[in-house]
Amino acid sequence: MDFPSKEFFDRLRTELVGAADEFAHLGVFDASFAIRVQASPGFAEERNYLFRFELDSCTELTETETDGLEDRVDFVLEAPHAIWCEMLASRQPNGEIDAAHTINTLCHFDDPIRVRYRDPLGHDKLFRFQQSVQTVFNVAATVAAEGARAST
């Protein structure tokens, strides 16, 4: 299961819905955000994925268009394909992404992941819900690891 692919994100949505208890433990998570997977060597086409959470549930996870994306979400996390793959591959045995590859670390100084937003309150949501956002990527790293094992 390649990242990014329809199969990857379908599986991720299923896993995020199944992780509702983990999100509930972290508190209310009302945010919408997107990831922009930019072209990089071996990945020619930019892709965007919208995530919407209400209370403690993933209510939407869809591929979306670039046009007006920043106006439709609280924030966009933008990085080349290679950076996303490196982050997902850094999953530790406990299921969490290692400290050098967390969203907080990779967004520091907008390098190598840039944070895009129109409204400062949207940017604030990234930090207010940081642990929930990180949980999304921890689950994504697990999906990526399971996909890699299934393809070998």
The other form holds:
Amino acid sequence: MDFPSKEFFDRLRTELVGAADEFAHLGVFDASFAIRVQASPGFAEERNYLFRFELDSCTELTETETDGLEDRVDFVLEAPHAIWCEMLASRQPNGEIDAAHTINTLCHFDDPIRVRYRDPLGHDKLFRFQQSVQTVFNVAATVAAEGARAST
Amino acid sequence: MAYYSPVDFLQDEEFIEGMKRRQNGELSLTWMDAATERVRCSPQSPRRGMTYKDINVGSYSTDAIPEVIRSHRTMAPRGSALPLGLPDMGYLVNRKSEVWANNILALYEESKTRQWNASTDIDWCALPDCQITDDMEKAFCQLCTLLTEVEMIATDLPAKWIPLINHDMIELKSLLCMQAVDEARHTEVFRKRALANGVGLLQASVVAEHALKGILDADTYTQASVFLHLLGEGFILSTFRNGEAIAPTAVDKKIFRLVMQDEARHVSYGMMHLKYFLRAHPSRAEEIHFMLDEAETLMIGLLGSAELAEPLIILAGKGFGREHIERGVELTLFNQLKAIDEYFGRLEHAGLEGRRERSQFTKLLAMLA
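Can you return the structure of this protein in the form predicted in complex with its partner chain rather than the form predicted on its own?
Every chain and every other molecule in the complex is listed next, the one we just looked at coming first.
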């Protein structure tokens, strides 16, 4: 299963819905954010994917336009394609992304992931819901791993 | 006994007669005629349950809190009928704009659902299997010592002010109670972490204690809030984010992810409170600037202290070698500059203009350049 692809994100949406208990345990997660997959060697065209969570459920996961994206979500996580792939490939046997590739680790020093935002309140949601955001990427890594297994 | 009833009920014949009549089933039922608003509230979302927003209606709503609360100084609930003879509880904060923010109701509901347990939500049993040298463990325990020392201020400060704030602001007081619990948990988790892996607590900090005293002794609630929520917790939030990025183990990273969630709520309230305050009192911006002139000095003392800066450098550089320390210094400076920039950004969002130009941080950076 290619990343990014419609197939990948459709499957991720299903898995996020299936992880409802885990999100519910973490608490209210009222936020919207996007990931921007930037061009890098072997990946020519930039793509953006918007995630919206209400209460503790994923209510939207769609590909979206770059223009004005920072105005439509609380924050945008932006990195080259190779970085997203490296992060997703770092999944550990316990189902979590490894310690060197947590979302905060990758974005705290503005390299390799940059956080874009308009409103400091929106930016702060990245931290208010940090464990929930991390869980989204843990689930994504599981989808990537299952996709990789299926294709071998 | 510090307070005596204005009535000795055992000597009050009318009161005793009333009790006797009730014992005989003769009820007055005067409370049934209380002239209060009849409402029927229900949850907008059954899954969220009955939130404060759902009951924020009519005379019960937060909109019903006057800017200056002149006549109601008791714990009688907002929206209830107030009989004559209510005492004055001695509240010192009776202006809504001196405590309020427009995100209080949502943050309170969020904070309830995002509580976690420092005993069971951290995989303490995995810690011994994590590979970490004794020196790195010591650096981490020094950081935990400092964080254990400073976190409880955000419990003590709201605990000091809650009884002084007019009870009409019950949602705000409830949010501050949640903050107090959050910070008690932070103190708990860092204390436990320091003691969990073979080292223990290390060196307490004189400059940290001065900063804490500065917060606790602030002249007004708003000054205390700006110092604590925006300056102090803003920088500690950055320290938590930095901590997650440089923590030596996956266990420690989860600790930082969980504490940063709580801290960010407090920062969010602080930013929106300052915004509310400055909209109501634009001429009092100078009072905030004047307080920050000294508060930033205290914070610089903490940020530049060996007890905080050095373990961060060691952890960021992942060692004690020359190259490690140089890398650690670089990353720690990056984090501090980012924290300062975000602090200015939050103040600007709140409507406090001119802080970058006047700030002690700006002067410090010029001195270090």
